[in-house]
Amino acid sequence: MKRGIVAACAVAAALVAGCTAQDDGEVRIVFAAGNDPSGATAALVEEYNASHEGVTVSFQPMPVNTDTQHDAYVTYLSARDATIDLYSLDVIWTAEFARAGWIVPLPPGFLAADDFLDGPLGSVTYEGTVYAVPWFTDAGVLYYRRDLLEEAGVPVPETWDEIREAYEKIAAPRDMEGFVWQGARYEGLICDFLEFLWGLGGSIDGAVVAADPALAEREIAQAIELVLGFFDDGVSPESVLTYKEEGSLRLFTESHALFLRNWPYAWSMAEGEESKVKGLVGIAPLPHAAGETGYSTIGGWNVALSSHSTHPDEALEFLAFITSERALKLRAIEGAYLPTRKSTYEDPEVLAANPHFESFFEVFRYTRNRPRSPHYPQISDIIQVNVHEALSRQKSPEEAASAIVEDLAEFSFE
C-alpha cells in the first residue's frame, strides 16, 4: 500500500504536493533511472528499504532511451519539480545539468575517486567540481556469431573490408543481415556515427572544427559515404536507420544478423534463455578502415542529487548505497552492467558470472568521448539531423557535412 502511493506520486507530478504532505513521518526518496530488466536495481532498493527504518526509496524506472529520459528530466527540473530526488544521468549530461543548477555538487570527500575507473570519473565533474558518482560504464562492442565464423573458417573481422567479406561469404547466402547497429535519429546514432568516423581516422573535435573546417567537413562526408557504401552493398540493411539498441539487438538474438554493434549489457540478452544465439556469440573491438584503429564511444550513467530534493541527506545515503561496491557487483552479476569501480573487476563472483568481461578490457583500450559541452543537446541534434538525412539520402554527404560544421561553429566544445 505504502509503495503503491509512492509510485503513483512519482509518476503524476501534479500530485507532488499531496504526496509530500503525507504526515506519517516516513521519508520518501524517489530514484529515477533507466529500466533494469534484470531486476537487480529493484532488488537493491528493496534490500535498502528493509534495513532503513523510516525511509522508503522507490525506484522509478524510465524508458531506456536516453533522449526520452533527457526530455522528461529537463521538464521535471526546469519546473523545479521535487518528485525525484536522485537522477541517473547519461555521461553526456553532467555539464548541462550542473550549469543549469539542477544537480548539486557532492559534499567534499563523498566520491572516493581512487576507487573508480578513469573514463567514468572524467564524466562526473563540471568546471572542477564533482556532481555525480559513476554508476555503470559503456563502450561500443562488436558482437559476432562465433559459430558461423568458425564453421566458415573466417577469422574475427578487424576491418570493415573483412566485415564485408564475412557478410558476402556467410550472411548473404543464408539470407541473414550482415552488420546491424543503431541508426535511428537519436543519441545512439551519434555514438555509432562517431565510431565510423574515428575508425576512418577522422573526428568531430571543437579545435579542428574551428581551425580547419574544410578538413572536418571532408572527414564527416567520408564517414557518411562509408555507411552509404554498406547500404549499397547490403552489408548493413537500410532498416538500421530505424533501429535503436533494442531493435538491432532483437535482430541478432533472433539469429537474423551476423554482426551487431551494441553496448556491453547486450551480452546478457544474447546469452539469455529467450535468445536463439545463446552460447554462439563472441565479442571483439569495433572494426575500422585498414591501417587505422577502431575506437568505441564511451557511454554510461552516473547518479546525481537533484537540487530540488527535500531530503538531501537521506537521498545521499541511498546514492552511496546504489553506487557501492555491493550494488555494482549485483548489477554486474545479474544484468552485465559494467562496473565503474576497479575492484569489482577482480571479484571472482563477478568474473564467474561474466567471463566475457575479460574481452571488454581489450575493447576499453581504445575509447573516446563524445563532444563535451553544456550545449551538448544542441550539438547532438545538429549531428543527428544531418547525418540521418544524408544516410536516408535526403541530402548529399557534402551538404550534410558542411551543415554540421557550419552549425557547430556556434558552440565551443572539446
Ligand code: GLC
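Under this definition, the rigid core comprises the largest set of C-alpha atoms superposing within 1.5 Å between the forms. A quick note: this is a predicted structure, and the numbers were derived from the prediction, not measured. Residue numbers count along the first chain shown, from 1. What changes on going to the form predicted alone:
Annotated hinge between these two forms: Gly299, selected from Glu245, Val124, Leu286, Gly299 as the site between the two rigid parts.
Fitting C-alpha atoms of each rigid part between these two forms shows the smaller part swung round by 24° relative to the larger.
Return the structure block for the form predicted alone; the form predicted in complex with alpha-D-glucopyranose (GLC) was the one displayed.
What follows is just the one chain, with no partners and no other molecules.
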C-alpha cells in the first residue's frame, strides 16, 4: 500500500474514532478543511455554535499536504461514511468528486454568482451544475525587485521580451538570476507551464485539443520552446527544474533573483524579518507575449456538502455562514486568506490589514482554471511527465507536445 494511502486511512480512522454520533438530541456537523494556524476558522466555528442552539459544528483540521488530504477524503467518501458533512476541496477536485457522487449539487440560488471572482467561480461547477462555494483563492503572481527596477529606470515588465531585457540590463551585471519559478515534476509545474502557454495565446482545454489536435501540439511545443529559450539565454537557471515553491522563494528572498513567480503567500515571506528583500518587492500580473494577455493559474479551496451527510439542511446553513462576506473578511484580516468575494477587496478594514490585497486583486482579474475533468489526476501526470522531460532535454518539444495531445484524447473534459 502506498504511503499516501496509508496516511489517508490513518486520518480516516482517526476521524471515525473521534467524531461518532451521540444520542443527546444535538445535531452535530463536522467541517473538514486544511489546518488554519491563524485560528480564524476555529473562532468562526465557536461564534456559530454560540448563536445556534441545538447545533454543534466541529472543525476537523486536515493534513497540510494536499495529496494526503485528497487521499483521506477519497478513502472516507468511497466508504460512504457520514462522519464529515462539509469538505473543503482543492479547486481541481470538483469534477472528480461530483462525478463520483460524493458531493451534492447546491440548491438553486444558494450561490450568488455575481458576488464572486470569475476564476474561483469557474472552479465550483461540473457539467453546468454548482457543487460548491468558493472559500479562498490563490493565483500565480510576479514578484519583482522594485528597488532595482526603479534604480535602472526600467518599468515593470508586461511581456516576456521585457523580462529578458530587464535581466540583461539589471540581473546579469550583478550575477543575479533573472526569473525563477517552479519547475520540479509536481503539480506546481502544471500551474507554471499553463501560464506560459496561456500567455502565448495557447490552450490545453479539452475542446481545443479535440477540435484541432495539430494546433494544440504547436501551441504546447511553442510554450516549451519559450522556456528552453529562457534557459539558453540565462534568464532562468536550469536548476528551476528542481524547484518547488520554497526553493524558488528562498532564492528570491536571499536577493539572488530579480523576478519570481509564486503564490500570494510568498508576500509575507518576502516581507518577513529574515528576508533580505523586505520593503524592496513589488507585485504584478504575470507577463505574456506581445499582443496577448497574461493569465494566472487559479488555486484555492471551495466548500462542498457531502452526499452522505445525515444533516444536510443544518450543514448548508453553516456552509452559507463560513463562506459569507463577514467570514471571508475575518479570515482575510486574521489569516491573510485571499477572499473570493469581490466586495471584500474594497473593505477598508481588510485593506488596512493587508494593503497588498489591492495589487492581488489586479492579478485575479485575469485567471484561468486547470483542465476541469473527473480524470484530472491522470491528466496532470501526463502533462508533468512530458513537459519535464522536454524541459530537461530528454524529449524534443514536438515529441512532448505530441505525446500530451495523444494521451489527453483518452479522457473526458467538461
